[in-house]
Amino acid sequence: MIVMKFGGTSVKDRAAIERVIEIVRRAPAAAIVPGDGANGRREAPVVVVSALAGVTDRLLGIAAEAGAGDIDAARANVRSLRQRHHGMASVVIDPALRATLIADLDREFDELDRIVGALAVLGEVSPRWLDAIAATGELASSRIVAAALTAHGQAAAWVDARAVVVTNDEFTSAVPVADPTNAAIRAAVEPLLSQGVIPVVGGFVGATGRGVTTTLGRGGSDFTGAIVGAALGASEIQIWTDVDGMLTADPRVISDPQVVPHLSFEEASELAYFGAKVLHPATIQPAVRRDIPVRILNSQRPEASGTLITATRPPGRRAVTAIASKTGVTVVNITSTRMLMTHGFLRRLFEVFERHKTSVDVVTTSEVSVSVTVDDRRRLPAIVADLSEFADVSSEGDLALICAVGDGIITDRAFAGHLLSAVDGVPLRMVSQAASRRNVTIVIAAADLPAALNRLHDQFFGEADDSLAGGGLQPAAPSTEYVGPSFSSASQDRS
């Protein structure tokens, strides 16, 4: 059994959903389960879908309008989204099924309209109500896909994600609770699979044990796909997007990025952590724990081989597998002449970031100072104030981060020299190598990013330096959406 997760651009309009229907129909890993004589049946895949492209952003905008008391604007946007989803229902060619679908969609949007009206009166939107609004996109899109599959001859059933993904109550970034989630998924999905029915689940969405709607954070549809795959022991988890796979660098900066055909789990985890848009950072973890391969595929070019992620990959001649980059980085420098030999200093320092729920990406230390990078500045003034109680603190913004990732870095003695020579003349704010030795990160001025990234890409992936290059990389197909390892902007194909 395979899990097939389709992102927002893969279900953005009627033509896109019709492509999804054909992809599911042809799913090569949807095996034939033996039966008596010719009575074997096709084992159904599980389908997980994001909201239609752009819908989650529209819903968050509606929440902001309601919180600001602009009820007319909020309700106008609710009507617009309702009409868009009604239009998408035309993909359901059976009139009776289409009428049922529209009624189901109307219930979702009636509830959304009710919430918007209440929040406009309250004048604020709590994280709990923000999740209730944001979940509408996946609840609606998954109903459309389930009905569309059935109408086109592939028996499918809608599975309410709120009934199977049990989370804590950290609204807007809820964490699934493993045991009840696994039990609920198996109870809801396995009977459908045993009947050859395709379960269709909205990604991104869950609920607390008390049934209160939650979301898993932006990009959480990938996470849902992995959670479902792990619970069911899937043979493969497929992430269907709109490019041919993981790219060697950001094509908005690099003119000739290549598709990486094969990644190890460790490489993919590093790239996901540093913002690879094709994967939610948490996606890979359930797959790693259950050793389930993850394949990245293009719903607009399903014949492309994509990128396969497994526990190990064949060795190549390249030291670097891909180069991650992001802008909007801030370095926070914490200095204390009392730090040397002081027990508990680092614990106290990182407790400040934990208290303010701000993640740290890169850390460097010396005897009297610590420097860290963050890309979320919202709580920076409070963080600086708390750190200043026991250290001297300064911060520097308008920086960029470049991270070279690859299993080959571990054994390539010349790697550091090649990297540093490629960025010769570029002032380095920080340099850090992870404990795994699979990545080296540099922090530079944001203005230097295009030149530095192009020089690094030429060094490690250029045709002229085949001594550093391995075979098997493929030219990247043109795309409007970047899903390779870059932090710089959110993709529409994410929830």
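Think of the rigid core as the biggest set of C-alphas that the two forms share within 1.5 Å after superposition. Residue numbers count along the first chain shown, from 1. Treat the numbers as computed from the prediction; the structure is a model and nothing was measured. First, how it differs from the form predicted in complex with aspartic acid (ASP).
- In this overlay on the rigid core, D57 has a C-alpha that sits less than 2 Å away from its partner position between the two forms.
- Superposed on the core, the two forms barely differ at G408: its CA moves less than 2 Å between the two forms.
- Fitting the two forms on the rigid core leaves the C-alpha of V189 displaced by under 2 angstroms between the two forms.
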The other form holds:
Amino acid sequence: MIVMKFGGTSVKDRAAIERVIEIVRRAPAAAIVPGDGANGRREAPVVVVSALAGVTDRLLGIAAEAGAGDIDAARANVRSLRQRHHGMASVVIDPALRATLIADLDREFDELDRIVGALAVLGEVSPRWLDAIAATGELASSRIVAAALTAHGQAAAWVDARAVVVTNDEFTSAVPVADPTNAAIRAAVEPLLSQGVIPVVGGFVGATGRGVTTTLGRGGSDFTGAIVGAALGASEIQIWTDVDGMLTADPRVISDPQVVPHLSFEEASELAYFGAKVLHPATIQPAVRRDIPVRILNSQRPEASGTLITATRPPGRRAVTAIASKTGVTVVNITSTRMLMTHGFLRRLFEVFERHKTSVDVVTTSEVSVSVTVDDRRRLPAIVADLSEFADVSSEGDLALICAVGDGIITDRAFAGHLLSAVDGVPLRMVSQAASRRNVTIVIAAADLPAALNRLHDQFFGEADDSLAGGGLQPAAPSTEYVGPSFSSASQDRS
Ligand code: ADP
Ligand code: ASP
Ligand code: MG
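Could you output the structure for the form predicted in complex with aspartic acid (ASP), given that the previous block was the form predicted on its own?
What follows is the whole complex; the chain from before opens it.
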């Protein structure tokens, strides 16, 4: 059995949903299960879907309007989202199924309208209510896809993500609790699969043990796909998106990225963590635990072979497999007020970040000072105040991070020289190489990112070498329209 997760652009309009129906119909796991009657039966995949492209951003906008007391704007936007979803229902050709779908969608949007009205009176939106609002996108899109598959002759059933993904109560970046989630997924999904019915689950959404709606953080539908795949012991988790796979660098910055055909779990997780938005950083963890391959595929070019991610990959000759990058990075410099760093200094320092629930990405130290990068600036004033009790602190925003990742970095003697010569002339704020030596990260001014990334990309991927097993690269198809959450907010909100 395979899990097929479709991102926002893969369900953005009627034509996209029709492509999804065709992709599911042709799924390799839609094989005949032997021994079940004379003809056997189709083994259904599990489908996980994101909100229609742009909808989560619109919902968060509605929440902000409600919080600001602008009820007219919020209600008008709820109406237009309702209409967009009604419009999508035309993909369901069967009139009875379509009427049921429209009634289901209306229940979701009536509830949204009620919440928005109440919050506009309060003039405040807590993270808990933000999640209730944001979840509408996936709850609605998954109902549409379930009805569309059924109407096109592939029996499908909507599975309420709030009943199967059990999380803690860290609203807006909730973490699933493994045992109850696995048990609930199996109980809801396995009976459907055994009847050949395709379960359709909205990604990104969960609920606490007490049934309060949560979300897994921006881009979290990939994570749902992996959680579902791990719970069911899937043979493969497919992430269907709008690019040909993991590319050698962000296609919004580099004009000629190439597709990486094969990545190790560790490479994929470093790339995702350091900004390769095509994969949510948490996605890989459940797949690693069960050793389930993950494949990134393009729903607009389903024939392309995509990127396969497995525990290990055949060695290539290139040191660097791909380069991740992100903007919106802030460096905090912390200098001990004593001459040398005293015993316990680092512990105190990291406790401050922990207390403020702000994760630190890159760390460098010298004899008396420590520099760290953070994505999330929301708690920065409080963090600086707490650190100032025992250290001198300064911070610098508007920075960008570039992370070169590759299992081959470990053995390439020329790597550091090549990296530094490519960014010659660009002032470096931080440079860090992990002891595992799978990645090297540099921090620079955000304004320098396009030039520096292009030069690094030319340095490491200047000539494609298709002869390498595992390391061979393929040119990517021209990048398609991008509609979705912004690059930096996705990395800020990782769970
Ligand atoms: P989905 O809606 O399918 O979840 P996302 O927008 O979350 O899609 O992720 C796909 C986007 O990730 C691509 O359109 C691309 O712009 C961006 N991206 C950033 N870095 C990379 C990379 N290294 N490889 C592929 N895509 C990347
Ligand atoms: N719809 C959510 C978002 O835009 C989750 C996802 O698409 O993965 O972040
Ligand atoms: Mg995504």
